[in-house]
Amino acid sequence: MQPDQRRAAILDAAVEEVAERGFARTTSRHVAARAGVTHGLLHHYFPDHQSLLAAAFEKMALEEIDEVNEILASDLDPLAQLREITEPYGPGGGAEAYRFWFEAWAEAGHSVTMRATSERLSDAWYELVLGVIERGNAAGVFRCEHPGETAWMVIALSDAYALHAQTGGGVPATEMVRVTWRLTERELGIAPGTLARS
């Protein structure tokens, strides 16, 4: 394999290992065995275990963000775009993708590398949601006075409800999205029930 192909194969193996074992139980040796490389060769591409885990998280998250952008590009209506983002788990990988995010955030508390990666990817999600709100404002669909604050609110609500769903908090998905939509509609200055009908 060419070096870029070898690195990609190692990253694919890392994502598969994390999907099966979680970040905390995935080791570099697990990944090397799955990728069919020596432990030493793996560390030629990823100097330490945390850089390997962070790269695996980034690969998964960027693929999800790309998928969301494709979905949003297929419908230019800001209401429809916002509805896609705020439905339970949003577009993309759903519950599995959220599990990656939650585990990465837990690792970020102990890893400078994972924290920097998490911050960068969270900013990318923020820019995606902010862009939808700003386009809605520009088109006269929304009347949002604080787009930046509202974008973070939408993200925080979605993440919090998804965390409860992942950990058995007993919050039904229908209730989760109903409350998120109601508060989002209030922030955007649109009539109650608009997102449900869009």
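Having seen the form predicted on its own, can you show the form predicted in complex with the DNA?
A single chain, with no partners or molecules, comes next.
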């Protein structure tokens, strides 16, 4: 196997391991076993354990930013773009991915290294949503009075959805989505039910 592929395979294994067990419980040997190598090899690709975890975190963040940028570069109109953005975090968005980000958020509270990456990702999301809203305003599709505040609201509700979908609670997912849509529509100044039509 090519070094690049091996490195990628190790990172993939690390991401899966983190999603399953969490950062703190992710051990070199488990990652190595999942990647089909011995743990001594990890040192050949990453100077130490911390670097491996940081690289795995960074990889996930970059992939997410890339996905987001793809939406941005697409020819979709602002309304459709906003739908795309809110959808990945919607029903069926992948509980495994959520688990990874919860781990990352919790880890950001203890590790200074990861907080930086976390902030970069956070900012990327904010800029993306804000851009979509402003372009929608310019195109006359939206009539949003507080683009910055609305952008934060959209992200906040998405994150909270992911959070509450995992930690459970009596509020069903469908209701969470309904609230998110209703509030977003009102903030954007578009007709109720517009977002639901997909």
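Heads up, when I say rigid core I mean the largest set of C-alphas that superpose within 1.5 Å between the two forms. Just so you know, these numbers come straight off a predicted model, no measurement behind them. Numbering follows the first chain given and starts at 1.
J.: Quick one: core overlaid, is Ala106 moving 2 Å or more at the Cα between these two forms?
T.: Moves: no, less than 2 Å.
J.: On a core-based superposition, does Arg182 travel 2 Å or more at its Cα between these two forms?
T.: No, shifts by less than 2 Å.
J.: 2 Å or more on the CA of Leu121 between these two forms, with the rigid core superposed, yes or no?
T.: It does not reach a 2 Å shift.
J.: Superpose on the rigid core and then read off how far the CA of Ala14 has moved between these two forms, in Å.
T.: With the cores aligned, its C-alpha sits 3.2 Å away.
J.: Hey, core superposed, how many Å does Ser28 shift at the CA between these two forms?
T.: Reported C-alpha shift between these two forms: 4.7 Å at Ser28.
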